[in-house]
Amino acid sequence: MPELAEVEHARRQWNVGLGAAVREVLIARPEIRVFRGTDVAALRRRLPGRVLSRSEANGKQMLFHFEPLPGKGEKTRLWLGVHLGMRGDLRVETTADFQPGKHDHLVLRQDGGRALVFEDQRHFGRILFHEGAEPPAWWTRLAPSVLSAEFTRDGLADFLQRRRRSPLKAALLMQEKFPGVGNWMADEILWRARLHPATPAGAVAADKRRLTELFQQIRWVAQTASEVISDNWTYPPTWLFLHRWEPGGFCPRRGCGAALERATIGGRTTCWCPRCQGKVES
């Protein structure tokens, strides 16, 4: 499933439309699980004329800003929310003889023959669609990006104090303090900070050392990852990511090259150096 830094990646894709109205709505499947929830009807009718003003990402979340057209008498704002599920990316066409493919269940179309689109193969991603002066609550009851100013040590240390019997890895994976940190990136966090992932998340919370060393490095990798990740979804291979899923591979830490161990840690699939790191005991 994306983690916050593919959803980055992918909002990014359809900013080239900021600036533009949408002249069309295209839904061939209505009915899919994709728009549970959603009024297709409102969307098909609302977002034609209005401009794509703004796009942010939160976690594994994305929401875009439709305003008005100047001069239309019309003031209500309209927000388009994207959940890109399992397998669910948003990309551009820019040919104008554009058809949607089977898997392409939104498409919003600009002038310029541009295209922006949502496909998601599996029906595990997600269209919701608001309008009002605010942004829908099923945006703002989001929990604070590890990247915002309100996910600070102080919060970190009371939350892994709180689940302090939980190997770490099992916490970096809890939606409600971690938005978009998933399999991968928290594997990235924990070896970049030297932890063990079945590392009692109390041992850490306890210890000023290296509570500070993860809160540094789950921003660090937050933050990096959005901004080195390639279109292809991957990494540098300084970084753990390549190497996680290579059989016996190898730690890429200079100076380290150590096999690369792995077991069900907090019901998933982890990866670690037993070199570097060392598991603290509660």
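Let's see the other form, the form predicted together with the DNA, since the form predicted on its own is already up.
We keep it simple here and write out only the one chain, dropping partners and molecules.
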């Protein structure tokens, strides 16, 4: 589930808790992988009493800000990082007697019976915790969003040239350049740009026309997915996304309808249209 747009949607689920203090932190299994590298004891000890003041997301990473304690000179904020991994999600429970389920690994109880819940069935997600006046390095070092002005066509060309021997599919999954792009978004982008996922990245770096097409489709898919998810989660039937896991799915492009192909490329199951994205160009 969680790629760029779904992560943004998950972040907003906790908005109802903005401006309210945490009363209790529930962590049933601090030893699981989700908390690797995190000081769970500090999290439990420091978060109660703190007000959730804002949140932001970049790609698949989220950052929740907790205000300094009232009092002069106090500058220390608490920062909670959340990554959803493969199947994680954020939600809110509003029943006063809510008890965490098997996969509810972090629960922040607030007043009024509200609970902010992080769930993750597969434990591939991650909770990070930081205390200080400034946001943590794992947040500030993230690559700029593909929707930001810092993501440019020339920057894309440089990256693809450096990764020239990687298949395009593998390159698009690299968070150091395309934060938030995951398996289905990468396939959607390549399908729209009419580029075979196994094409070496260097072939696009050296071709202005295909480079421009790829650049624009990265932006378009990221932007449009965000709008669709904000609206009603209904992707138009012209998205490859809706057909990729149908048994014997067909290319949704007007006038095409060819049988979709699937194979492992860049270590992940990849789906493409052999007619629209026919040959590997190098």
